[in-house]
Amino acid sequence: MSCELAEKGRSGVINPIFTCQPCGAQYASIGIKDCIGIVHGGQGCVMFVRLLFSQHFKESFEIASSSVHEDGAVFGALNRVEAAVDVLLMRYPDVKVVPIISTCCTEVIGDDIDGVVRKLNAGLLKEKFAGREVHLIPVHTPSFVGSMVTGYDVAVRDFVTHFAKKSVPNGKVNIFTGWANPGDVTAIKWILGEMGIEATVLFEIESFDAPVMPSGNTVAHGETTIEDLRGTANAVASIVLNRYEGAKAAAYLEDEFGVPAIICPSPIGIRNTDILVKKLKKLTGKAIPDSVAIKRGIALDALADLTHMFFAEKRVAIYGNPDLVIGLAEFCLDLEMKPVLLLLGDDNAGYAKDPRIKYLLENAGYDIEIVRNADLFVLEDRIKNSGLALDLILGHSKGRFTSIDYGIPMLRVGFPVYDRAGMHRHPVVGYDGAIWLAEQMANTLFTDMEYKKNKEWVLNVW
């Protein structure tokens, strides 16, 4: 039996699982109300990221670019930041938060975005925009290290660091959702609401479904306010739902303001959702109401209908954001499935120390490979050249061609999903998420059985 955490084993990337750090910083920025980020780099650093967001959410988002060209890449381009801030504030009179997000190009040439922020605060903002509340926040996200996951984590920390301010205790719990979908935020807020817990949900992206109204279309944006961010320093505790997507901010609040940081396993599946609910109960003293217990019971019933009959021994490959991948693997194990290949798409050295990964490797009971710094070519290589047999693939849309080419059914989970409709509206977390995930996995397997005429008699009414 072989259970290992391995490296990709070759240089270069073929069909990456993730995009780069600035994408994560941009995703965090669109979760803040009255915020438009300026990405200091070439226009493509915004255009392609906005395209991913628009494909995934089917919405439009406002993100700006300093539009660095060849001359700036050689001689420096801080003048482009100054011009971008000036134009942005003139064009959008309601904007209050402007992160300056660096990219590989501007980090390599050494543009001092911290220095230009100090210069603008002392000059342009006082001279031209006097009396207006504007927060310029440098966010360092060079694209040559990390991924969109680490970029999100860094940006969340930088926003909290900038705004958090100690005052009167507010009795709230900070909930760092991580790189979530609107459906996930809805599921978490439902649990909080049923338990009567006041919380600051960071970042509040439930409103990403922008309505079409008689008065005209609206642009999608998050609802986390400056006051929400300031109040994080006065919370009872911070609960991080995804270790790699919010832990830096929670650690800062703990070190600077004494707000306890609680790192939960991603609340995917019954077991991990139970852990979250119990932590909320212990932290706040709130009872678990019947409504939550009933929802849990419905989820258990839904899983019992499927687990042994249809899921047992099914072999699964999973790729995507690390917390999502690990949470899905734990859920699959609870469903008697075998996650045999987990692909983690960046170079985070902390994976080797992650207790969840250690547990998976030590208790799998079958061959399992977890690949760090992986790309999607690893998935194809294992199938084509190593004879890896799979019943199901879980991951975002970029793996679709492997699914098609090798005839392996695939459920779209994660970011980005652009070849299925409305997936962002459905949760993968909480008890509702457990139901949705299990039923979608089952339906994906059922469709494949019918298409291939493979044991479709199992679906018959006897």
Partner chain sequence: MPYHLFKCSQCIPEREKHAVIKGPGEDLSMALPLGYLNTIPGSISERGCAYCGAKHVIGTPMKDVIHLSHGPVGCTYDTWQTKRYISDNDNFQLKYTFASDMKEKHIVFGAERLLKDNIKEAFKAFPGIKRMTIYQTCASALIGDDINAIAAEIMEDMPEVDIFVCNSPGFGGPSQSGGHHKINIAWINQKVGTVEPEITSDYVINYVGEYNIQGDQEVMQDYFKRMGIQVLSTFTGNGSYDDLRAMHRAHLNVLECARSAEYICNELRVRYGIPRLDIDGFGFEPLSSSLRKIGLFFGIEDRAQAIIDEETAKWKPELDWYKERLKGKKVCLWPGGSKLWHWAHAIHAEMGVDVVSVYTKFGHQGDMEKGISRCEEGALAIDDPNELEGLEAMETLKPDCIFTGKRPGEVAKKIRVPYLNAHAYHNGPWKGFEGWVRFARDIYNAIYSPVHQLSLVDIRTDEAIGDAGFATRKSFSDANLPEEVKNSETLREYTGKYSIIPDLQAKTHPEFARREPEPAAV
Contents of the next structure:
Amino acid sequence: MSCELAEKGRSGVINPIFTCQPCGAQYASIGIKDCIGIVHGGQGCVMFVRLLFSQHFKESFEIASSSVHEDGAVFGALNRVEAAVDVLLMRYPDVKVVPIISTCCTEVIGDDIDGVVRKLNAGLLKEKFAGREVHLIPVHTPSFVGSMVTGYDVAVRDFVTHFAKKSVPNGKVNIFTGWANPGDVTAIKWILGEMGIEATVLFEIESFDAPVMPSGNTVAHGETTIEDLRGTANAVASIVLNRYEGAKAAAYLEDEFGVPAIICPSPIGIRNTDILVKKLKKLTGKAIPDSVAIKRGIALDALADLTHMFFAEKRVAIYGNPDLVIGLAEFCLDLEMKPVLLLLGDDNAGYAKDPRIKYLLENAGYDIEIVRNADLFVLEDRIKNSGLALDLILGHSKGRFTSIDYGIPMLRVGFPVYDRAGMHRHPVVGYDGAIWLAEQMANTLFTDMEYKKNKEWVLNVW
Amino acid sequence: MPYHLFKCSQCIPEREKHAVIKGPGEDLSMALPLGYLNTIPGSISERGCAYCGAKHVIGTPMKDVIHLSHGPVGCTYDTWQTKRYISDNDNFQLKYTFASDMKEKHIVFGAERLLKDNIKEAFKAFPGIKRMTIYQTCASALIGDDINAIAAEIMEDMPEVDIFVCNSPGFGGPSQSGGHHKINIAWINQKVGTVEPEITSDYVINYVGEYNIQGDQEVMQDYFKRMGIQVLSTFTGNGSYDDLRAMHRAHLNVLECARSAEYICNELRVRYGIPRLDIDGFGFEPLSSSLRKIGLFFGIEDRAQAIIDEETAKWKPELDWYKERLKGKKVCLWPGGSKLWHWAHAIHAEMGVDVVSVYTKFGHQGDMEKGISRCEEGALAIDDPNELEGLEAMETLKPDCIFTGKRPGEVAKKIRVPYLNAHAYHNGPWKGFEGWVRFARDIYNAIYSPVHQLSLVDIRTDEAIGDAGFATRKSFSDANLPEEVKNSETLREYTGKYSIIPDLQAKTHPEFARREPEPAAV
Amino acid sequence: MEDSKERVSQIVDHIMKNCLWQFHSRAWDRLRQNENILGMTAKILLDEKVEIKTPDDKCYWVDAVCLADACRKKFSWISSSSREELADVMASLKERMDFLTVTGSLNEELTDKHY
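Would you mind giving the form predicted in complex with the partner chain, to go alongside the form predicted alone above?
In what comes next, the whole complex appears, and the chain from above leads the way.
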């Protein structure tokens, strides 16, 4: 038996799992109300990220570019940031929060975005926009460091660092959801609501699922306010649902304001949701109400119909954001499945020390390979060249051709999902997420059984 | 032809010269929007970068090539799987993308070694592929890696492979168009003339500026083959690397998207004496005229005419079915570049719609000259539009449909304007005779969608909504049609399949006898 | 005179709506295209012999044939004009096209020395 955390063994990337840091910072920025970020770099760094978001959500989000061209790359492009802030503020009178998000290009040329923010604060904002609340927040996200996951983590920290302000305790819990979908936020807020816990959810993105209205609203945007962000310093504690996507901010609040940081396992599946609910109870002293127990019971009821008959021993490969991958793997184990290949798409050294990964490797009880700094070609290579047998793939849309070409059923989960409809609307976390995930996995397998005529008659009686 | 300053752009008056309204009796010498200038920072323009113009638009449609970007992973990831340019080799170019994955240590110490390892790994991972294109990015350009030298070293070590290097970092120019330019020139400088092709016909063309969106190239190639013409290469949709190295042997360059590929045609004309013939693959009349010209060039106009007659007879009744129902509908033609002039006149003349606005994200003034010439009076022409200007234009012009990109399409949806994807198409291909009917069908479906009609209702009001359980497109489109049109026995709705490319790929084409070679001079 | 102006403008309108050859990239290309294509079109309309020596000539001729065909089909005055009238119209047309696409053009890229 071999259980290992391996490297992919190639220096380059074939079919990446993640994009780079600025995307993560942009994802965080769209969760904030009255916020339009300026990405300081070439225009593609914004245009394609906006396209990616619109592919995933079928919505458009506003993000600006400083449009660095040749002259800027040679002589420095801070003047482009100054112009961008001016133009953006003139044309968008409601904008209050403007993160200045760096890229590989502007980090390499050494543009001092902190300096230009100081300059703008002292100059332009005072002179031209006096009396208007505007927050310029430098966010350093060079593309050659980390990945979109770390970019998100860094940006959340920078937003919190900028705004968090100690005043009177607000009795709320900070919930850092990590890189979530609207459906996830709804599921978490349902639990908080049932337990009567007041929380600041970072970020309030249920509104990403925006309606078509007769009055014609134009773009989707998040609802987290400046006040929400300020208040994070006055919370009872911070609960981090995805340690790689929000722990930096929680650590800051702990160090700076003494707000305890609680890192939860990603609440994917019944067991991890139980842990979250228990932690919430312990933290707030609020009882776990019947409604939560009933929802849990409904979930267990649904899972019991599926596990032994359909899931047991099914071999699964999972890729995507690290907390999601680990959470899904743990849930699969509870469902009697065998996650055999987990792909983590960046070079974060912390994965080796992650207690969940250690526990997985020590206790899974069968061959399991976890690859750090992986790409999607690792998945294909294991199937094609190492004879890896798989029953199911869990991952985002960028891996769709591996599923299609090798005839392996795949449930779309994570970010981005653009080749299945409406997936952002559904949760993977909480008891609701456990139900949805298990049933979707089952339906995915069922469709495949029918398509391949593989014991399709089993479903005659179920 | 007055310039038009949007209300939302009054605070950036330099925008005024980027939009004009085409007035009666006015001509191009009176006003022309500025174009291809640096973008105004913070304006939320829709432009991309020169890297994507080179790699994403022109490089990657090449089908038998490892496409490797030298830089951090994001450039590669972001430009991967956002297009519908297919190929007849199982879409290798859509499925696989490669990045050297440059990290901080490489920024400090250089990434040439990393690149070299990458190239070897990539060829090892795909032993059947012997061709590679390498794209520079902002990061590798700024640290000064010598990609050409690395490629040369590899080709020395591995004589069976061939590598093309495109140095077009993201910041190189006002938009993706900078990248179109760089890769055109790089290709002719590095690769054209390095392969001698097998000539199988007396009539040999390069088909240039065609990216095989949903199979466009395969539709047009079918016509060429039916005429007995050898398509030596396609630049670059469904194109083959080695075929493109042999471009110098064509008799004629047939140029479709002049915006992205006129450079290489101009160079081929100057360096190899191959004439440049600009054509339109869209619209019955423009396409017929284009095929006729190609036929005339080779003295085989009868073959062209046979195709035109056959296709027109087959598809015109279907096009006209839609034309009757689209007459007078207002559309905004808001693509990236060339489609603004490919479509402006043809959709007006052949589908009856009124183009109330044209815009171009990355076009140059030459594209606006063509676009403004081809659209009707009163149209609003915008260069490098931004988010607010697009909204303001839609609010004032109240179009029935807009043709634009996926993300701006989402903006339009929210103000209840249906959109069609001008870059990737809804249900293409849209080139060719049948394709043009498919385009008309897609416009019709968008405008008369029952769901779209529902979005116009405010459920909170007392407005009567009737008690029908459903509506059909026809119930809206045919409501005010004359009886003879509604009940016409000649007009009919589109009858083609969902997917029309597999049949084309399976098709065998007629063999034409070659001309006797001319007797050698004594 | 007015008649001639109107006729020129009819052909200009046809070219602008339906043709692409007049909008090559640079001023020298446009002048070359106008000169050759309109020159050959005039010869075709006047039933004069067109000399084709090079592939470029062939390409001009192709556009000229199509333009001449379209003019004959669309503009009945072509067949009723005298040779002199027609030659005049075509000369003015060339002048007008040079103006619209080159000398009067606001396209700032026409004078770029490179492609």
